[in-house]
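Form predicted on its own, single chain, as structure tokens, below.
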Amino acid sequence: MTDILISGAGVAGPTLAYWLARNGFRPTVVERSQGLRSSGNPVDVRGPAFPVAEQMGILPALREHQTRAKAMRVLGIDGKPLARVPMGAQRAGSQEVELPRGELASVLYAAARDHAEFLFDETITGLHQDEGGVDVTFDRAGPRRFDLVIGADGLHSTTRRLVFGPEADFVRHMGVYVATLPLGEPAREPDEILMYNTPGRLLSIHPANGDALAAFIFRGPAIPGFDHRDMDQHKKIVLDAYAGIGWRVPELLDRVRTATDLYFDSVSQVRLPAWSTGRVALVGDAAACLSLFGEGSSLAMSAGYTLAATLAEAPHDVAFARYETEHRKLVEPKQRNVSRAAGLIVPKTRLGIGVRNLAARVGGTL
């Protein structure tokens, strides 16, 4: 039986593990965190991911955790409502589900855990491949040998760094940052996402599924010395970016100061000339991060399904090439549209905000 190591237990990793097991492989998933991450923006399961979820039998579980947002409410500079935009996921017969990212990861893990070995609080420290397999060393566990290794470990992929090269060679900052913070209480508006903009800044409050989530999305250049794991640094960046802004911003900045569960990162894209080399391949954000605006979770699920299917049909070198050819057709159009999406959500100027708000009022869309 073919042994396959997957690095990352987010969205792509458990999806891939589930389908590899279904296709006769023996998957092991290694995850740096001690458990599944609970923070992050709500995400959508739609498009190519929806039939994958149907075939996995997880749609009822996804709908159980579905967010309560029925519409986006666009606010003016004074905080008063300007426009209401209905949410597609709430329409009758909709083939999409919006839910918190952590809940999606939990559902996928529950589907895969009986079919794969999971090692939490563990990370890969070294990879050496030869014609017959890959020798892997870990931070805590003893060394092991696998037939294949798949990096599903996100934007800051350890697998990609060890095998393909430094992060700076492949990760492109898109001029935007995002921070999300669970508020630990229901939203004041239980079925609406509130969107408040000033030039280059957005604050949104999402009702999620009962525990409101604040998101700070703002424009800014690459930050020298940025450390995606340094929460104290992240808090300072957010506090500086939103200083002096009105509406509910001061109240929510106080929450940032005392937060213990703050997600923060650059909105970035990953672009590599190839997603595999030898016996190592990448999926999800590790291969082609779309970041905040690009349906990354849905495409990560689709990638896991496609990679498992191609491995079941052909030797790994042929399968990796087929998977990449097929999945790039879905990824590349989304990557090209990120700047447009950022312009709608975080306009740079007052004029841009006014034009966006007018379109929302007239057409009911963003």
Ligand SMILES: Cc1cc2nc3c(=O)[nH]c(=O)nc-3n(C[C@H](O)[C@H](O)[C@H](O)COP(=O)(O)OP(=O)(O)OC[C@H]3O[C@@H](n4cnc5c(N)ncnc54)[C@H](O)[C@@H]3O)c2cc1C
The other form holds:
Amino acid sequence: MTDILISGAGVAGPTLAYWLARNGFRPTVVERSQGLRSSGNPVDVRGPAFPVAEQMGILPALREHQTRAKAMRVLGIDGKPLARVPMGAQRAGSQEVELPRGELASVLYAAARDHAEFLFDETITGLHQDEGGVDVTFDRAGPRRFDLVIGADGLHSTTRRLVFGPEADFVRHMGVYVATLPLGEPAREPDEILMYNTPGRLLSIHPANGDALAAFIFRGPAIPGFDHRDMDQHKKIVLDAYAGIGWRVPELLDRVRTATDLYFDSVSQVRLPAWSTGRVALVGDAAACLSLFGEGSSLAMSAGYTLAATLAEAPHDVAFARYETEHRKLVEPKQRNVSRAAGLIVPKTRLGIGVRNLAARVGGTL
Ligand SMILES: Cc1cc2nc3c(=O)[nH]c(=O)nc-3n(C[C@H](O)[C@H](O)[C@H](O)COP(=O)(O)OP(=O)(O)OC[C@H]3O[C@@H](n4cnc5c(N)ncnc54)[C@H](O)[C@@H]3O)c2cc1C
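Okay, that is the form predicted on its own; can I get the form predicted in complex with this ligand now?
Full complex below, order starting with the chain above.
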């Protein structure tokens, strides 16, 4: 039987593990976190991911965790409502589900856990491949040999760094940063996402599915010395970026000051000339992160499905090439669209905000 190691139990990893097992492979998944966190930013299961979820039989579980957002409420500079734009996920018969990323990862893990070995609190530390397999060393477990290794370990992929080269060669800052903060209380508007913009800055409040989530999304060039793991640095960057802004910003900045669970990162894309080398391949954000403005979670699921299907049909070298050809067709147009999406969500100028708001008023309702 073919032994396949997957690094990362986010969205792509457990989807891939599920479909590899269904296709007769023996998957092992290592996940750096101690367990799966059941929180996080809302993501979507739609487009090519919807039939994958349907075939996995997980749609009822996904819908149980569906967020409550029915519309986006665009606010003016004075914080007063300007436009209400209905969202698709809540329509009857809708082929999309919006839910927190952590809940999506948990549902996918629940579907895969009886068909794969999962090792939490573990990470790959070294990889050496030869003609017959890949020797892998781990942080805690003893070394093991696998037939194939797949990096599903996200934007800051360790597998990519160990096999393809340093992150700086492949990760592009898109001129935007994002911070998210769970507010630990229900949203005041339980079924609307509030969007408050000033030039180059967005504060949104998402009702999620219980506890509201604040997101600070703002424009800025690459910050020298930026460390995606340094929360004190992140707090300072957010406090500086939103200083002097109105509406609920001062109150939420106070929450940022005392937060212990602030998420912060550069909004980035990943572009690699090839997604595999020898017996190692990449899926999801590790291979082709779109940034938060795309459909990264749906594409991560569909990538896992496609990779498992191609491996079931052909030897690994042919399968990796087919998977890449097929999946790039979905990813590359979406990567190109990201700047346009960013322009709508975080317009750079007052004029840009005005034009966006006018379009929202014409297309939506008040
Ligand atoms: C703020 C924000 C908002 C977003 N909004 C949306 C949205 O609205 N719609 C949408 O479709 N997408 C959205 N996305 C993108 C989406 O979350 C990602 O595209 C998706 O999660 C990618 O899945 P993945 O499995 O490739 O990576 P991830 O979900 O990042 O999973 C990677 C996993 O690998 C683990 N890992 C990392 N390093 C190691 C290691 N060394 N060893 C072992 N495990 C490791 C991590 O702990 C994690 O569990 C958003 C992202 C962000 C940050």
